[in-house]
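Take a look at this single chain, the form predicted on its own, given in structure tokens.
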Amino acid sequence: MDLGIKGKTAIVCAASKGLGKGCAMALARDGVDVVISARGAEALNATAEEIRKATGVKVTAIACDVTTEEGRKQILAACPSPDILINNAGGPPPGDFKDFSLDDWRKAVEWNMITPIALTKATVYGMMDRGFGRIINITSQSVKAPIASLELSNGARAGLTGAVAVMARRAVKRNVTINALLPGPFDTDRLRGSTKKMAELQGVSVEDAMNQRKTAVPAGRFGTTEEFGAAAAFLCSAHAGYITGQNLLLDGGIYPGTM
């Protein structure tokens, strides 16, 4: 399917690896020039070169911390008028509610709520003026069903979802949509790292811990970054202008609700 976005420009945050990289690659394969950001310059530049070789599109790599105002300024200086914005940032660490300080909560809100709101505010009105825009917030399955020990992430990501809900309905009249992708377990470095910690706590092998996690997924496997990227690319396409304010689960069937 021709997604109708060839020649558009996208900002993809936290795109050196994992879900962000999957989104950047999928958009690039459909002819979208991408501005990708991440903290680590070495991995980011390697990904930029990989995307260039695979697709031939223009790729601009901005090594910065998107959760800071200075980092966001660097990204927007490189791409002040994007057609597509994919907000993405690593989540705060797990823990016990009683141990979280107020500073922990402030950091979580800054990373996973304020940062995407700031980038959305900086870009959505230009998109509306131009008559096309797609904004995707990569959040978490915890928006639908809170995850124990991830209260920091649960709160910040749910807050973002509520914060943009009205704007999603306002902007759609100008062919600008705002949606969220809610990933469950995907085969990423983050999942492998958390599984290793789980194995250590349970006193089992990493392989056994991986199998435990897979067994909990009705699909019987983890998601791939390629299929996540494909879902994002469709939501960014010319065909998705009637989809806005939605939270799309990509979790292999874990969420048990009817709707």
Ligand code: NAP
Given for the second form:
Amino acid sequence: MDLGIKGKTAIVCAASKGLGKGCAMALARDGVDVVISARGAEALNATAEEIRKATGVKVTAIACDVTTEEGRKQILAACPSPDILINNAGGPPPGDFKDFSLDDWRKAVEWNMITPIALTKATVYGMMDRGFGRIINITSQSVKAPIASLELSNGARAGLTGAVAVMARRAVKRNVTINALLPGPFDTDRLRGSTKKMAELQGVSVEDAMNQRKTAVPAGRFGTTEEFGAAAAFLCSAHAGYITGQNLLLDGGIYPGTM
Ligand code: NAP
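The block above covers the form predicted on its own; next, return the form predicted together with the named molecule.
Next comes the full complex, and the chain you just saw is listed first.
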């Protein structure tokens, strides 16, 4: 299927690995020039080269921390008028409500709520003037059903969801959509790291902990970054202009609700 976005430009945040990389690669395969960012320059440049070789599109790598104003300035200087914006950053750490300081909460809100709001504000009006735009917030299944150990994430990501819900309905008149993709467990470094910690806490092998987590997914497996990227690319396509303000779960069936 031709997604109808060849020649467009996308900012994909936090994209040297994992879900962000999956999105950048999928958009690039559809002919979109991508500006990718991450803090670590080495992995970022390697990913940029991998995408260039695989797709032939223009790839610009900006090594910066997207959760800082300075980092966002660098990204926007490289790409002031993107057609597509994929908001993404690292997630807040796990823990317990009683142990989180107010600064922990401020940091989580800065990373997972303020940062995507800032980039949306900086780009959405230009998209509306030009008559095309696609913004995707990578959030989490925790927006639909809270995850016990991830209260910082539950709160900040649900806050973002509410914050853009009206804008998503305003912008769509100008063919600009804002949606969120809600990942369940995907096979990335983050998932492997958290499973390793889980194994240590439970005194089981990493392999056992991995299998335990997979068994909890009706699909019987973790999602792949390619699947995630393909879903994001469709939402960014010319065909998806009537989908806005949605929170789409990609979770292999974990969410137990009928709707
Ligand atoms: P990952 O494999 O660990 O990759 C994270 C990527 O983000 C890396 O490229 C990392 O590079 C970059 N990054 C992290 N913090 C950054 C920052 N402050 N500024 C710029 N780049 C940054 O993680 P992932 O699994 O793809 O997760 C992506 C997001 O989805 C996270 O917020 C995560 O909580 C959420 N999520 C993931 C899953 C899952 O199962 N994988 C499920 C639900 C939600 P550097 O470290 O070099 O910056």
